[in-house]
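For reference, the chain that follows is the form predicted alone, supplied as structure tokens.
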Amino acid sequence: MQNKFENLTVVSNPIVNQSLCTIRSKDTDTQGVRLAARKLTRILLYEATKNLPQTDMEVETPLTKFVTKTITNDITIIISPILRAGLIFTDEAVDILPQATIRHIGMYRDEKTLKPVWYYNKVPMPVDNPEKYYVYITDPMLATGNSLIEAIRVYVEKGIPQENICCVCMISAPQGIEAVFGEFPNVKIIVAAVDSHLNSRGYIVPGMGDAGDRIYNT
């Protein structure tokens, strides 16, 4: 799929490949799944953050006094994954930004219409200042695109920015982001990879199976 999209960023390296190799290959077990999982999470989750403001700090290193670049520590960085799938992405997210506060959003697919049917939602909060937050809704495949649009919405509604929310997946579909985009056109969307289409069930092929199947051994 060629990226018609400025506000889609399509991660590529030879790790990233890997990782990919591995957990969509069917002979791969559940720990290589997780494993490879996890690596993946990490640099696509490093990918998302670079839109995060930054101010100067001066800090002493043992040499000497100097002024460097930090992250400003007036915002509010929400990590939303969307259960289950989307816990693989939170051990790494909390260890690259352990200021970070998790909000957990309960989907699971309606097999029939494939339409989102919502179980849990820890995202009622106050919002002041709904330009000082920045979302991040994990979910490892992008699919129908149904379920983070219903997750985009409940932060839009809030009057969070479309710019300050991101989506950070590991595999998509071009229906899922062209459904996504459709919705919200300024949120951002970073995948490992474009697959080529849905199926009739609505899987991703080649995709990697039902990843949250994969990932936790059910």
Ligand code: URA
Given for the second form:
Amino acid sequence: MQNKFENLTVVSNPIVNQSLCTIRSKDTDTQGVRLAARKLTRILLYEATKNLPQTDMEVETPLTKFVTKTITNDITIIISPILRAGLIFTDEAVDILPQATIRHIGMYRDEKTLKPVWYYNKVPMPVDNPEKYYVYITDPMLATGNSLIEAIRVYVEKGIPQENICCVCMISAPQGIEAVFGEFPNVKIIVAAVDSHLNSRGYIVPGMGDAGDRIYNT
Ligand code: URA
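In place of the form predicted alone, the structure of the form predicted together with this ligand is requested.
Let's see the whole complex now, leading with the same chain.
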């Protein structure tokens, strides 16, 4: 798909491609899928967090004092994995952003309607300065977009600007991307691949199959 969306970033480089190749292959076992997926999630998170504000800070090295940039510390960074497959992003996320809060969102997809069904929501926090919140919603597969739309809505209803909300996904379908931007045109979407289409059961083709099953060996 040609990228006609200003807020969609498709990350591509040889490591991303190698990792995608590994997770897509039906011959890769769970351990291989997990390893490659974690590599991929780290690269996607690096890209997604380019929007974090930075401030100048004076530090003293063993040689001298100097002023350098670091992530502004009076902001709230939220990583929101959509359970269960979105959890694969969390270990890498807490490694690279130790100051982040993890707010889990539990939704499963009704196999008939393909609509998300909530079973857990860890986002009932009060929000004082919503413009100081930066949210990264993680889900490896952006298929219909229905779960992501529900998750984004929870944060938008708290006043957090769409511009500060980023969906980080490994593989996506054009239909899902259009659905998300149709509801929330100013959120950001970061993916490693935009595949061909969804099949009648809502699976991404060619995709990687059921990401949760592939990652958690179920
Ligand atoms: N969820 C998955 O795990 N895989 C798909 O292809 C679509 C949704």
